[in-house]
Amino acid sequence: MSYLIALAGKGGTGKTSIAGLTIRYLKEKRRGPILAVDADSNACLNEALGVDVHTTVGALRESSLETIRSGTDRPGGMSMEELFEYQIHQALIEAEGFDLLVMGRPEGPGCYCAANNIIRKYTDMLSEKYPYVVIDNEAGMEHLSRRTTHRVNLLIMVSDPTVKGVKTAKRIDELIDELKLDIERRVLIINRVMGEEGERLRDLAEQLGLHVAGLIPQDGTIFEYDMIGKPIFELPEESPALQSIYSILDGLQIP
């Protein structure tokens, strides 16, 4: 069984760039290839990975569908759910420690409900191959809204040091509540942190209820590598930000 992390927030919160640091603490802190997951249809968490991308399961779902409405032949007479399963491994980013899925743009006009059905049957199973599977959502709540994020061990919600990304990440938390979702465990990271304003979003988010698991400081490094498009995996042992959120990652004892 692998244990899945998920991250959300709102946007702008810096959670892709958490999520790749969090890729990169279980590539070399625990054993086993990770499954990343880029579920944000803006996707971009393979640059903060430094890979590229050469399909995405988007592509992949109307180049099918595609195949259906023509009535093309199917590759050694395959079924559709065969067709779909050769795919989605088709779409498979391999990298050292680590192996990334892009889900890619949303869907088109029209109801594929069914197709989409049996992409995230086929998602689900290849994400039991691996040890460990980080999902990296779009921001904001429509994820949840939709059920997309389920059976999760750590929900990670990122807030950038305002009231505001406190407050979205109640109303996140709020939301699996009335939803129901299959979480076991939800906290909050506060990211770009300068002076003391962290302590009082912190005893904010505390007050609402959540849990802060812990504070990450502005980081210059991050600005920096991402002007020059240069990925964040690859940051210095140095980087403040790296240090903090293995520190953080340790604090929640992922198994």
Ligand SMILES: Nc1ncnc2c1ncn2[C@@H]1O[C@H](COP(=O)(O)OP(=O)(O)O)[C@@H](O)[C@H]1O
The other form holds:
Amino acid sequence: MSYLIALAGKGGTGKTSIAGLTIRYLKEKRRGPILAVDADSNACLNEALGVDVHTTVGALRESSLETIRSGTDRPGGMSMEELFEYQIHQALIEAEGFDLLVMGRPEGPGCYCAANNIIRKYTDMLSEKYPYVVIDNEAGMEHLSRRTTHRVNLLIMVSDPTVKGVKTAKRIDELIDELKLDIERRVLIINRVMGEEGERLRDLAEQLGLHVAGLIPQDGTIFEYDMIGKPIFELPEESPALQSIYSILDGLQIP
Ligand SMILES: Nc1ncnc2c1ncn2[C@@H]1O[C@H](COP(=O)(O)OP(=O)(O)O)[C@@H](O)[C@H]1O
Ligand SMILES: [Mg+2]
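Next block: the form predicted in complex with this ligand, after the form predicted alone:
Every component of the complex follows; first up is the chain already shown.
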């Protein structure tokens, strides 16, 4: 059984940054092979992790569908299922201490259904082989709502340091209930906090019934790294944001 951590929150709140540093944390704690899944078509988890992407599951799906449509011979006479399973393994990018799977283009409407179901099945099967899976999710909950086989153990909702941000997190929290998603534990992290407002936002979130796992300060080093295109994965240990995330993750006592 793998322990599955997913990130949620509106765009720009810091999901990808926190996902990247969570992967680094798990790697440093030697928590065994980690699968990083970039499920956000606009995200660049690979950049946060400092890994080049040669292909995506979405791109391979398109080429497989093309192969099937054109009636071209499939390699080794593979069935459609075998073809997709093979391609998910082709899309897996091996890095030091973790593997990365980039989902790529969003799943299209209806017509892709069969292909997407197969992809989901094999992605889930692949996930099961890793003790830890970290999913950098798209802003909505679409991806999680489509998961069928296994539960999310820890959902980290991320908010910016505004009242609006916390209220948006509350809506995500309600959506999870509506969608009846199988999530063992959900917490909120308020990111990019400057000064005193963080504690007031923490109080507001708690009043709304959210469990606040911690606050992460606005960190100039993250901005600097962004400016020069350096992966966040390489942030110095004394970075305040990195230290906050590490102590939040320590506090969460991930098994
Ligand atoms: N604690 C922080 N301090 C400073 N900048 C941050 C912090 N967290 C995130 N950022 C910056 O905010 C922007 C959005 O972060 P990102 O992780 O891409 O958000 P999301 O994945 O939710 O869209 C990025 O430019 C990132 O470098
Ligand atoms: Mg992102």
